[in-house]
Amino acid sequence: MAQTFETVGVVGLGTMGAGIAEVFARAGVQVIGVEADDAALDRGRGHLDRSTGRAVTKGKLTEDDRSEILGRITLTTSREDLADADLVIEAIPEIMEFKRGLFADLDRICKPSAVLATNTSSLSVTAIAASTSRPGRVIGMHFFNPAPVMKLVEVVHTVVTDDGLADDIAALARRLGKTPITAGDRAGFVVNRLLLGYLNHACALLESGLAGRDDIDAAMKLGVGLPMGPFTLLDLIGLDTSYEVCEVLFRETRDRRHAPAPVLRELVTAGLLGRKTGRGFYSDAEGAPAAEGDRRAASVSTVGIVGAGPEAAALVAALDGAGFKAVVAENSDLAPVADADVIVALSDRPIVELAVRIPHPDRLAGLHLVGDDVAEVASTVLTSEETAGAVRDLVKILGRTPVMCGDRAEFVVNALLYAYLNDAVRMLESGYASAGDIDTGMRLGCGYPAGPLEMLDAIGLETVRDGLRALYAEYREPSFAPVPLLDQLVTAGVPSIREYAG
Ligand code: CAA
């Protein structure tokens, strides 16, 4: 028979198992909530008070659901108040060596009905349960952050698990309000095995210089719609987390994408962690970034476009439609701009071989328009300063946000997003999870408007799979190579990998 869960412990209230003690309660459940000392116990009791005060000030919430949602949690500082619950869930700081000796604990607190989860986004389960005497009752609860937010739970099974166990917690998780999907226990999972691959690509490219931070987050949030760029949402996950994962991917994959990128250790070394202490890449004390007014582009009356088709055209009428004078030329023969006071070059391969070719190479930047309101302004080393300036001005002036970047392949967006795409493609390859988990754990865990394989759909197979091609031959980088089975897919002309998938 199904077992049920009508009274739940949640061990560790930080951010993580506060959340999860309120997801618990709000769905009706009797929750023990447990922490180390009175000062940890405090700061869990702050967290579930102003996670239910916001939801009644959002009118979300009466003042009595919160009073009766508050109510059924209890709070402690003893372990042995569990040893009646029917399920534990540990959200204890990320080390095994705690989590194990908690496991061992509860093991013989619990009764032996009890089923003992953990919410590690990391650490290998199996490794957790063999710290019990019931290893079989051991299964891994994955919530994501903000926890009373986020529709996924991905309930991670070990070969040792109990049979019916995992739909047992699937179930749960159902009657929280939540979707679950179901995995296997390998590091990150399904969904921070792409999501800390992705974000790791963003802290690299930082790195490398080729855009800036407040860049690289307008690009993704804005390009592909992403709930928040990646440095914004390093900072919400913590950069401590976010090393540690990045850690255990790398020590499972050895894939250098996951080493975690030398800014993350320096920012964790040196305390800085993101929204949990006001400071990790983003500072609580840092304001809104001083408009800069049109400057540049005032100086500028011809623009030279060197494009083809619809793009070119439309880029002409907004330009014109702004009092600009736009001049056109094709790859070819780039004379019909050589004498503009600056040019674009819209594409979405580097540029640096069109500024070879003609007089001003200085005034030459790269443009590729990405969805209806960003465009990627790229500077070749020729590229002056005044003409990035211009262009980023004339980019606001059609109303779009520029993302200012290097002259490198696939320059931002479609750097970070295609290699994130591949990596689904090479989940869903190695049979580790199916199209249909692998896009709920990105929408739903992640708050993506679209998983990444169905956005691998609505981009093209082929377009991915060339751009995956370019990246690799500019980086050299081994998992920038597109997998076997995309480029299968595409050679054999099947236009969708979902249809594939089944
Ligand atoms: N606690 C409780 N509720 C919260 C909250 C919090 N910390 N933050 C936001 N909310 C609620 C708000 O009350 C609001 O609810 P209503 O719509 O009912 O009013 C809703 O979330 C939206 O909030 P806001 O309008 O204030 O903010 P937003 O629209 O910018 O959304 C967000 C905030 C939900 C966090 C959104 O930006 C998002 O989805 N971001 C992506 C988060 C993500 O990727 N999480 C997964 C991280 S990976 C992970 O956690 C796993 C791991 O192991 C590392």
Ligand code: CAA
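Since the model is a prediction, treat every value here as computed from it, not as a measurement. Residue numbers count along the first chain shown, from 1. First, how it differs from the form predicted on its own.
Rigid-part rearrangement between the two forms places its hinge, out of S131, D240, V190, H157, at V190.
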Contents of the next structure:
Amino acid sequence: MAQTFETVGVVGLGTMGAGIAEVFARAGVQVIGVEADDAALDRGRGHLDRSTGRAVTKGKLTEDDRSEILGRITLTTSREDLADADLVIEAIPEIMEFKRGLFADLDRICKPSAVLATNTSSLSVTAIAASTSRPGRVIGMHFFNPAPVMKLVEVVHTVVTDDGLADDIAALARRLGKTPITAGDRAGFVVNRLLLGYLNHACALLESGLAGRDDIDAAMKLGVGLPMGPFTLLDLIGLDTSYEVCEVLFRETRDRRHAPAPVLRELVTAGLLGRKTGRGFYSDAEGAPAAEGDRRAASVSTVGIVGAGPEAAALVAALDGAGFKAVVAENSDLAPVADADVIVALSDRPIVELAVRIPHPDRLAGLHLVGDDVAEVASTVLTSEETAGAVRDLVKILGRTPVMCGDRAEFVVNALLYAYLNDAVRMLESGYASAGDIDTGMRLGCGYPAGPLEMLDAIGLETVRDGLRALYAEYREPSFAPVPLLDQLVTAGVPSIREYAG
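Could you please show the structure of the form predicted on its own, as a counterpart to the form predicted together with acetoacetyl-coenzyme A just displayed?
Since only the chain itself is given, any partners or molecules it might have are not part of what comes next.
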């Protein structure tokens, strides 16, 4: 029989804990909110008052609704008041020592049937449960900030969680109006494990000099359709929080991709933590980038294009329409473009081998069209500044945002995207989260336009597999090697990973 939860305790009433308390109270559940002292309790009360007040101002609650919600929340500084709670959720700082001490105390106070839940975003639920005499009644219930708004809840079970408890907690999340996903107890669970690997990878590409901060952010926001670029998101999350999650991931996986990038460590050590301190990768003092006039690439009249197919034809038509003469080399014979003012090679792979085959290698740049709005402009070690600038201006004339980058495998977008998709396949292969839950987690938890496995199917399994092989050949990073499951699906001719996963 499914367990019901009529009285819920919340320990820790910071922004997250107060939001969790509000969510339960909105659903008609009696809530006992606990803080360490009167000052902290007053701050928690302030969070509740402001959040519900904003809802009234926006017309999402009436004053009567607000009074009823707040009336269901009892605030106290005594943990002993949780003795009869059916469920207690902790929302205290992400420090294992603190959490284990709290759970040992809750184990002593709460009735034997009570469920003890942690809102941790990345720490081991198993380690927390081990501090109690009821590890089977301990579970992860990870809300996302702000809890009253975000629809996702990660339900995290351990190897000793009581049978059926994860289902009961998922049912409770649905009662709260949330969408639950279920995962095993792996560092970072679903969302943070995938998200922080991607964000840390972006830091590594920045440090390598492949592309600049603004270019990488523009590439992922405009090219992939993500809500914001990785560095904007890191500043929003907090660089200290991101650093700590990466540390947790690395301690479990020993994957170099999870080892915090040195630039992240340096910024955190300097106290530059993002929006919370006014400066991180970006600074509050920075104005918007100055708008550059679209220069007409005055020195360019003829544009050579190395490539074939619809993409090349569309580029020829666009250049002709903008008043440039376009010539095309569709095969290994580069003679037709040898004397063009600038030459662009349509590619997402390094093009320096093409450069050494033409009389003027300084005139060649790579061009990777991403979606409808972005074009990556890749410079080899031979590409002149004049050529890079001219191609950048051509891209603007064609109505796209240029992303300037180095001549490396998969350039920027695919390098970040394919590695992220590979991580999602690795997660699926390990069996600790389902395909549906992985996709739902990233859509609802991060606001992505599609889940990673949905993206993988849309791009094509073979395309991603081959791109990963190119990344591995370039960087020799083990985590870039295609996950065996992806390789096997491509070899077997399976067109959809989601259909395979059921």
